[in-house]
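Single chain ahead, written as structure tokens, the form predicted on its own.
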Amino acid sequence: MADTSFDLIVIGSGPGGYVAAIRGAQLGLKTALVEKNAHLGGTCLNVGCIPSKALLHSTEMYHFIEEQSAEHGISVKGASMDIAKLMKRKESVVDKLRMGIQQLVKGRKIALFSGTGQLAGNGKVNIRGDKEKQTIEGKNILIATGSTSIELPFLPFDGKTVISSDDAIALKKAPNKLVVVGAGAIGLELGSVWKRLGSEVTVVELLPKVAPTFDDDICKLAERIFKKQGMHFELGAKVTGMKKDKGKTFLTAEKNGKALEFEADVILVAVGRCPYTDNLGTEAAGLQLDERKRIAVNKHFQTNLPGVYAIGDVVAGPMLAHKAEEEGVAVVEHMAGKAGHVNYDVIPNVVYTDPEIASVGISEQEAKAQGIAVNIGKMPFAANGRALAVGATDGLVKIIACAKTDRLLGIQILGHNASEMIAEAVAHMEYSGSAEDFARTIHAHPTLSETMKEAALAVDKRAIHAL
């Protein structure tokens, strides 16, 4: 008979869940991992972060061949995109990572249970699989069930005309007219993919700017760049529904009291995600949720139920894979008597468009709202030698530093490889670095990251390569 008693039971195998299970096994905890889907890795690996980045990279290369290769002296005739092969490559990337996680779980001797995990009280978890039910028990239970796409009540998903991001990474052809609801990371990224593949893309956003969680300077410049790439934006518009007229489909919206209509073959709803707590038995177990149906936890990720914890998208905070991973490590270390900790002030945020958008810390607007006097340093990529050499001159780096102490409060980047460059900013902020520290950090030449150093110098108005 299989062992059913564990030190740690993790429900959900996304970035938070499988990382927590691995860290638990490393610390000597007898660990079980419960997953309802056929594959490990959660939304991020299977229908989110990884497949979308594969599509972004492939279409960026195609766009380069079509639009930019000639200026580099590269002559390409008859280039075309086979979407079926594009999707096949995407799936091969996902498959390799699935196998990798499977091997890690097996190698750490983590017991894997297939089915939906449900709290049953007294440290027990009922697992309902396709064919059988079983119950396991653990000293600690960790809920890491992630999130799902928000569905608008007046625009229900049908998988064909109105789709979620899950569907948008698997279309068999580029729609002639794609209307995207939401100008956040998901909308901009998937809108970019299908624009490069030939769709006419219109993005409708309730707020008055694209990528609205970023600094105003970044948002304004990003909008100009994306418009130059051929994307259309209708900002400050409230979506009201969908209608059909004479065989055509239209997304309806209103702006300043005026009715708007956008013809669409496909409507991608990308307005965010909501915590996934369905079928967990939360109500019967008495698990406390907040007003947004997230699981309420204390600073050690403990719920109101003894021995039950929660992390990732089902708790408060940014819905980011790396945030869930860090929480997964921290909560298990706490269970093992160690000082697990997450520094929420330095969680980076990235939009993987071209150019990429990345930030850490607070924006200039947030600093001012908090009454913090700041000094600002900016550096455009157009003044950077490496950016000119590789043809990546769109964008800028902006650094926000405390006027009184010079401590770094936030770094914003719009530019090529911003997702990689932001790690240096995170490291400086993790160690409470100042703009002066950043400015005196030696950067290799020529590199894109020199813009970071120059922006830090500009905080004290002493940038070398900008007036």
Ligand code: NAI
The other form holds:
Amino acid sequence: MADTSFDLIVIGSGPGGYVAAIRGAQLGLKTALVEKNAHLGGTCLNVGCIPSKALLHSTEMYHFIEEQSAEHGISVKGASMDIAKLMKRKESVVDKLRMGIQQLVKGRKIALFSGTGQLAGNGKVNIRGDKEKQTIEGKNILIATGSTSIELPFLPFDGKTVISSDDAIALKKAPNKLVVVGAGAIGLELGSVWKRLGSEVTVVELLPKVAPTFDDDICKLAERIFKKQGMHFELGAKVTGMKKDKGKTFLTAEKNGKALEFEADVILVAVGRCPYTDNLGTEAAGLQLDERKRIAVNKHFQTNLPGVYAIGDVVAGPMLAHKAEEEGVAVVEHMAGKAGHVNYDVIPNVVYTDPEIASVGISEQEAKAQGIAVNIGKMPFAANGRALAVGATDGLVKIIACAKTDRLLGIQILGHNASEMIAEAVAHMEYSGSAEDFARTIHAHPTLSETMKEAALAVDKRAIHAL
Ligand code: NAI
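Structure of the form predicted together with the named molecule (previous: the form predicted on its own):
Every chain and every other molecule in the complex is listed next, the one we just looked at coming first.
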């Protein structure tokens, strides 16, 4: 008979769950991983971060061939995009990573259970699979069940006309008119993908800015750049529903008391995600949720039930894979008597558009709201030699430093490869670095990241390549 008694049971195999299970096994905990989907990896791997990045990369190359290659003297005749092949490649990327996780889990001797895990009290978890039901027992139970797309009550998903990101990464052809609700990470990324594949894309956003979680300077410039690329934006508009008229579909919205309509073949709703606790038996188990239906946890990720923990999208904080991973490691280290810890002040946030948007720490506006006096350093990529050489001059770096101590409080980047460049900023902030430390760090020449150093110099008004 299979083993049914464990030190740690992890429910959910997304980046939070599978990483926690691996760390548990590394620390010598007898670990079980419960997953209801056919594949490991959760939203991030199967329908989120990874497939979208594959599509973004392929379409960026296609866009380069179509729009920019001639400028480099490259002549390409008859370039075309085979969407079926594009999707096949995306699937093969996902498949390879699924196999990788499977191997890691097996190699670490983690017991894998297929089915929906449900809290059954006293350290027990019921697992309801396709064919059978079983109960396993754990000294510690970790809930890492993630999140699901928010559905607007007046725009229910039908998988055809009104879709979520799960569908938008798998369309068979580019819709003529794609209307995106929400100018956040998903709206901008998947809007970019289908724009490059030929859709006319209109993004309708409630707040008055694009990528509203970033610094205002970044939002404004990003809006300008994406508009130049041909995306349409209707900002500060409240979506009210959809209507059909003479065989056509329209998204309806309201702005300053005025009714608006946007013709759409497909409407992608990307207004955020909500914690996923369906079928987990939270109510029967008496598991406490917070006001936003997230599982309530203390700083060690403990829920109100003894021995039951939760991490990732299902608890408070940014819904990001790397946040979930860090929490997964920290919670298991804490269980094993170590000092697991997550530094929430330095979680990078990235939108993988072209140019990319990346930030860590607080924006100038957040500093102001918190009453912190700051010095600001800015540097545009247009003044960077490498950016000019590779044709990536759009964007800027902005550094927000404490006026009193010079400590770095936030770094915002809009630019090519911002997702990679932000790592340096995170490291400086992790070690409580100052703008001066950053400015004195030698950067290879010519690199895009010299713009970061120059922005740090600009905090003290001594940037070399700006007047
Ligand atoms: P989001 O929270 O990033 O953006 C949603 C946007 O929709 C916001 O700008 C919000 O103001 C707007 N909005 C909300 N209600 C609206 C309404 N009724 N009408 C018009 N606009 C409305 O959420 P998104 O893009 O759906 O992503 C979901 C989650 O997944 C986020 O937490 C995000 O960080 C994460 N994610 C991260 C990615 C990354 O790291 N690159 C990629 C994709 C998703």
